[in-house]
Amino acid sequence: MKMNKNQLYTVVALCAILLFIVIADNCFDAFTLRVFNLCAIYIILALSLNLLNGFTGLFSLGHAGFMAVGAYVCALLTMPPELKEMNYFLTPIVPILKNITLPFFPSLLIAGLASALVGLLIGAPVLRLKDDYLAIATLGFSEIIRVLITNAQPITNGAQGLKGLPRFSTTYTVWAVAGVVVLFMVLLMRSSYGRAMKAVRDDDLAAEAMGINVFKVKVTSFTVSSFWAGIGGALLGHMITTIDPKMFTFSLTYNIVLIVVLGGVGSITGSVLAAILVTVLMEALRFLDEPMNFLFIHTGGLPGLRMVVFSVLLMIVVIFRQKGIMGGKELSWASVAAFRERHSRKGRPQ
């Protein structure tokens, strides 16, 4: 079958992306490669939240809790017995988990399913709420999950966390999963179920009148979003090789919300672009937290100044560009051609 021009462009672009990933894995230094891989994880997390906020119209703030579930489940399933013994020196681990060691990818899938199950159990009662009440309820459940993890010491090792996790989140692994999530989102939004989600977002009463089971759509969206959040949390834990309850506070959810808003609520392309932009800027602006001696500016170190900058950035976007970078649009070869045509017309003499 002969490919058309757009399909050929897509194949060339995918090959270029794959080539860049190979070059990055072999040429980037350790710090740059870590930031590069973190971009892929934030793409997964941003798309999982955008599935709720952007495509189904559910304002949730509980993503950090689902990430914690995925991270701990995957860690407990992949850690060898001797490593578990080293971590659980205060309180012994429960016997059923002591000798369990599974390969990474089955553990990653189980971690996602565990997060999805928690999302289903939480979503069933909570999704009858709307707007701010839903956001507050999901935020509360996220904190409950974190507190439970902190106090379930025989299972999670409590506040000490888990250290020395195998570094399974390689460059190829995280970017392959990110690619799968992007493809999943594209296919989902083109399906009848994706259109049902958008109908619920636009007007749930009209959607229900058209025969759509609104509650079922919301619960399914919440469960699938939780699944991908758990996958992202597991990948994050196995990239930094340590997890503890303090990692999964509201500030982590805030970072993901920031990416979704900056990229455009309801845009897959926007989430991808904003995830890369925010992740790179978060590391590039790290100097703001450290002592500065620049012309007339002298500081002794202002921890948290980075987040002040990002908060100001979010306020600017909300005030002046509420639709974000992409709005609700997607990047396509047709839109690129239309953009080039508009600019070529502007450059022509009248």
Contents of the next structure:
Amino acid sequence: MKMNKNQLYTVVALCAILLFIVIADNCFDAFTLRVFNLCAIYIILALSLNLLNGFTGLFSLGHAGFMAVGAYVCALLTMPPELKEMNYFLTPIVPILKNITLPFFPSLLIAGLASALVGLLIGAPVLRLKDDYLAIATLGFSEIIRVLITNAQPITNGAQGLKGLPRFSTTYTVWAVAGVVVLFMVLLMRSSYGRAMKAVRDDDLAAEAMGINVFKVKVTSFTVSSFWAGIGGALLGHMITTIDPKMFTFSLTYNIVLIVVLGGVGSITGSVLAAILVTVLMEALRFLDEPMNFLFIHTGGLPGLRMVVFSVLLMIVVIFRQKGIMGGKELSWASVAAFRERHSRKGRPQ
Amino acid sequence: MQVPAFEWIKNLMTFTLFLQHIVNALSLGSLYALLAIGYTMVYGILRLINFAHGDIFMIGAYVAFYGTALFVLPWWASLLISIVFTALFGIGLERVAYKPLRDSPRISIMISAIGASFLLENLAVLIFGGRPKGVEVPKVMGQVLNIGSVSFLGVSLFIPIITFGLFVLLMWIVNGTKTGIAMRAVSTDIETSRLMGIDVNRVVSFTFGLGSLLAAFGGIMWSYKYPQLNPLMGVMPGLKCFIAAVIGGIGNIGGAVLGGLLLGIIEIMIVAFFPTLSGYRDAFAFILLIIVLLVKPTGLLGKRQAEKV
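Next up, the form predicted together with its partner chain. The previous block was the form predicted alone.
Okay, now the whole complex, with that chain kicking things off.
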């Protein structure tokens, strides 16, 4: 089999990433490993939101709702009956749910499908709306989902949430799923479905005139996006091992929007890079919230400073560099080569 | 003859209790209306959901709180100072966060608005602290009034009256003054009004100032009615009031007031008549929004707009 240079690079890079994941899993301490795995989950979530916001041009603010659906479905399917009994001490659980226990992977798949089904049901009416109306309606649905979860005590244990979920989200699991999502997105964008989505984003009237069923494309994109959001939410739940309705507020959606915008709306590699960057920074900047000794200035703990820094960062990106890191382009060997070419030429004496 | 529905209502509440709920609903609805006006004016002019509006409402309440608690000013003085400060703050926010993006895609401005909202919330956590603060309610507002057998707090009576006054004033500004004419012109067509010699930036600033002023007033009254402040207090009212503006027909000030009152009344009355649903209280507004968007997307008083190709 003959390979060209770029394919060889790709294989080498993939091996390097794989090796890094193996090393990380064996050598990192528990906290670092957790951050590392969180990166993978945010990659999944960012890509699923970018599919909507970036590639189909549907600005949705309802991601947290779909994640909640996925997280709860998966948790309820995987938790053993004894654990459920321990959690539901206020209101007993519905008997049918109590005795179901499935292995992790089928549960994860079912969680994704349940979330996709909710996405389909919500998307069919809501996708008739456009722009900011769509944003506010999806936000509304995600709030409704959260309120329903809070109030459906016998099913979800209400505001107490579920504690002690089995820690199924291992390094290999989350990174494997992240890899699948990246591959899925790359293949999708090369297929006719992906091109139809981009056509709808760029000009839905023209797309319709070309024979694309705009509504169907939008609903498909919305459903697929909620599927991955559900998977991401389930993985997140099984990593933190505790879920409650307060976790899935608008600020969770905001974090993902931040990643997508920072990475570049409509760029797969941008989302991946930004997901890693934001997750690592979020943890690395934790010192900002703690008391500081800076030369002669002594500050007490400043809880909230970290989030202020992030909000300012987003504002700066939106105002001064709307395109984000990648600006709708993809990182590829060709673009790296072009970048090096440009810089080496600049550096050469005239 | 016994009609089951009447029996059910009779068992649930007396007429006095019903009146009590009406007063409550009107004052909550008026607060919603005050905020909704700000949303609707900004949306009418810039086609922007000002996500930070709810946080401006929060800042208004906090400034008034510090005026009385820290600087020991009389409540009316800190109310005035807070209103002026918040209006200037709103104008400043527009300059920093929205003006550079005036010609960008609408989604960019919206992301900027969401960013601004989170920035203000986190700044509030940083500066004011995350712990809830108890508000000292002025005597006039906190006293219990009795009309017949109905008793309520002074603030519940005061809010609808002052809201009505502000609404009349606002209608005069929008319909009777030159600035108001400019505002309406800009909301119809920003380019043409620029050609007609209208200083668009000044009109936008004025709109933000006016909206923030009403939000500050609403925030302070809110803190008298529910005397506790926290940095996230503006989030839910903010979302609900945007919904109120959409229900009334966005861009229409009368519609915002109508939507706000409707939302307040529905919220209070559903909880009053179906106490088991009180946990779902925050969902009503969103359900109503989705129904309105699907049935009549332009809202109750909105004009129909043709889609341009």
